[in-house]
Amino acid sequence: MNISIFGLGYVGTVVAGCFAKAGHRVIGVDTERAKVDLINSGRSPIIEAEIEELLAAGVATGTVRATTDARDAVEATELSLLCVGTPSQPSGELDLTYIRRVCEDIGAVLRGKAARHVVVVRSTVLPGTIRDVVIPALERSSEKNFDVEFGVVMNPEFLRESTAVADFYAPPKTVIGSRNRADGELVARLYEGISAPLIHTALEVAETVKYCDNIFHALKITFGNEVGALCKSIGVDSHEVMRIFCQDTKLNLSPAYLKPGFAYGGSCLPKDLRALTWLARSRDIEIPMLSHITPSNDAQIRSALRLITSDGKRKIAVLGFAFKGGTDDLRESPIVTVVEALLGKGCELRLFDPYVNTARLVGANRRYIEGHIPHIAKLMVASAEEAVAGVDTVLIGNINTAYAPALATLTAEQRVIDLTSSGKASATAARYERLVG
């Protein structure tokens, strides 16, 4: 494929390199004279591995060359990849300045181009940026169409510095962002003998994986700092600790608990929690990601109670008020926490989950119940066919196929609102609505 490449920075220069060891015909475009005439003499601009044989390879073969004119390399082409930089400005926002330039420069080529061009956006932007940015710039300048006349796409890069073109060859996954799919899968084409799953999605959600991934890495390495703050503070090896640690492939190292939904509880994690934190406050040991964790979670209650109530109705079902289903444990289930709120706002409750039997409840579980709402068993009823029957809003606590058949019964009046992450669960007319996600 003929591909031009616009910024010629680390990933462009790095993915200018790959594609032309894969055999693809780039045109590289900068601004700046020194990368170009550094491209075209077979040298990299940046220090990488192994990246400077492959633009030499490149130059020798003729599958590669460098320019500072836009519209050589648009009219050469059927792919622009933009790899220009979007640096964070003071306040954090991203300056699109060379996001906004490039699209202009490109548009303003395309407004003679008869063929279909499509341009690849590998630039990290922020969720929306393609759509109130990058096509409104394009369309301006080409005067023409999105979609019809142009497609874009959103190919966000997962290159590691100093390990980048490994990283190329064996990436963690492929992922396509477009709202035309013939357009998504001339991208794919790039990317044939790769092993790697690839993945085409939306626009936006392409847009969003980046950031999570990186804000992930993030977490993940500001809570091994944290730990092993903590674990020397009390004479813990954190290493040997964080190597058991990530041998749980099951429940630590694994998609476990990263489905958007509520908020945690039960008998550990709150516990827990509230256990090491103060173990370090009583060490004088900063731990401040570990520390906004509770009101983190505090939030998201907060959340669905403004959801909840946000139409005025008061006459409430909960399907499921045990912290988890297939258990009768309430104690500090966030649920529980929900009703308590509900019925400070006066609302008509009733409760359904058919783990829990306030007859067998015992030990910690019934002084939990009985300390924060000792009437339940009045707000209880036998069936969930019986609690959503007339009611405003139908809350989903927990997961349970139990609740499909009552949730068939529903009518468009009614509002379902479900606090899990499994989704929709069955067929229901009522209006269906999930606190994230």
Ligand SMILES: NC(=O)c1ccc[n+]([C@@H]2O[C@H](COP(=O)([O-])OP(=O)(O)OC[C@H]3O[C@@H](n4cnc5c(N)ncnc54)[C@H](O)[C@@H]3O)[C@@H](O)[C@H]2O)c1
Given for the second form:
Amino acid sequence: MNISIFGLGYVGTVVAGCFAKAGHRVIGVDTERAKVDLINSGRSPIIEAEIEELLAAGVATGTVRATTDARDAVEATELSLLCVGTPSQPSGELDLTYIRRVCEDIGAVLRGKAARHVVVVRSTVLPGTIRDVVIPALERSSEKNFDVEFGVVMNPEFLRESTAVADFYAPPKTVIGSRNRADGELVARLYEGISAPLIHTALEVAETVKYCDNIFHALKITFGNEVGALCKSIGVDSHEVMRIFCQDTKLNLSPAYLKPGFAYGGSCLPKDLRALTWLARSRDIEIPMLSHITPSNDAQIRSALRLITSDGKRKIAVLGFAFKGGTDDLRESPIVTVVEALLGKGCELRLFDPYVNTARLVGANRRYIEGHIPHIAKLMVASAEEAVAGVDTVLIGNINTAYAPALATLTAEQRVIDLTSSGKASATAARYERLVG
Ligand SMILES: NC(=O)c1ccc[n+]([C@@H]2O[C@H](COP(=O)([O-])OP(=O)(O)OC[C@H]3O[C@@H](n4cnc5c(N)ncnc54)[C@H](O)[C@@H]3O)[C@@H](O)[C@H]2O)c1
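Complement to the form predicted on its own: the form predicted together with the ligand:
Zooming out: every chain and molecule, the one shown earlier first.
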């Protein structure tokens, strides 16, 4: 394919050299003449293993050249990859000056170009930037319509500096976000021969995934560092701890616990976090990230309360109020906290949880229910149908297919709030809302 690459910094230079080696014809574009001259002489404007050899070979065989002229590059290619910088402003907001300018440059050429062109954003941009900034800028300058006359695709870059070329050939994944699948398929052709999961998705999802990746990496580093600081203060080998921690690919390094939903609770996580943060305080060790997990969890509970009370309706059914499905354990259940707050606001509640009901009958959790939360026990009813009859709002507190028949009896005037955010659990005529997106 014929591709133009705008921005010959770390990403653009690596991508130019690697795509040329894969057999594509590449034209690099940069506003800095010195970078363009370096590439045209087969040298690299960045220090990165293997890249100079790739560029030298590409220039020698005529598969790579560079220019400062956007017109020359856009007219000669079918795809333009945007690899310009998106630095921070002092507030943290992205500086999109380079993105806007490059869109104006490309759009001005597209105005007179008959063939369909696809612009591929490889720079890291906040969700919504393509919709609100890139597409409007291209439409204004090209006087053409997005999707009909030109395409835009989000294809985030996952390479790491210092191992960038190796990462290009073995990326963790290739993510292609598009509105128009044909444009996404065109971009996918660039990656033929690279063995990595190829994922087509929506533009905004692709923009967001890149941030989740980088922030998760930052979070992992910080987690390791805070564990290390704590371990040092108590004379424990943190490397040995983390080596064992990482061997658990079932619960630790795995998709477990990574589904957006409701707050954690139960008899272990809240208690153990309190103990560990106390230990750090007692040793005068700062662990700001670990110390903010509980406040973040509390914020999730407050956000559920705001959503539930947002329409001022007061008759509420709760389906599932143990801290998770499949257990009768009510200790530190965040749903019980929600129920108590709603009672405090004068709401009328009916609660049903098949596991808690059974526990109450057989007495497994009976002492706890009757000793600690008798006010909750009084609100329990015998079936999900009884709980939801005539209420304004139904809260789904944990996942259970047993709620389906009751949800099927709801009407369009009733509202379901799914705290688990697991998706539309079953057919219901009621308005359905998830706590998180
Ligand atoms: N550096 C990385 O490891 C890495 C990895 C993944 C993603 N990213 C993202 O990729 C983007 C680029 O990062 P980078 O580190 O390569 O940036 P960089 O600052 O090294 O390079 C950007 C280049 O764009 C050029 N440029 C600016 N305006 C231009 C225009 N109108 N036309 C042509 N060229 C223009 C600049 O002269 C510069 O050479 C950023 O959004 C970054 O967040 C970076």
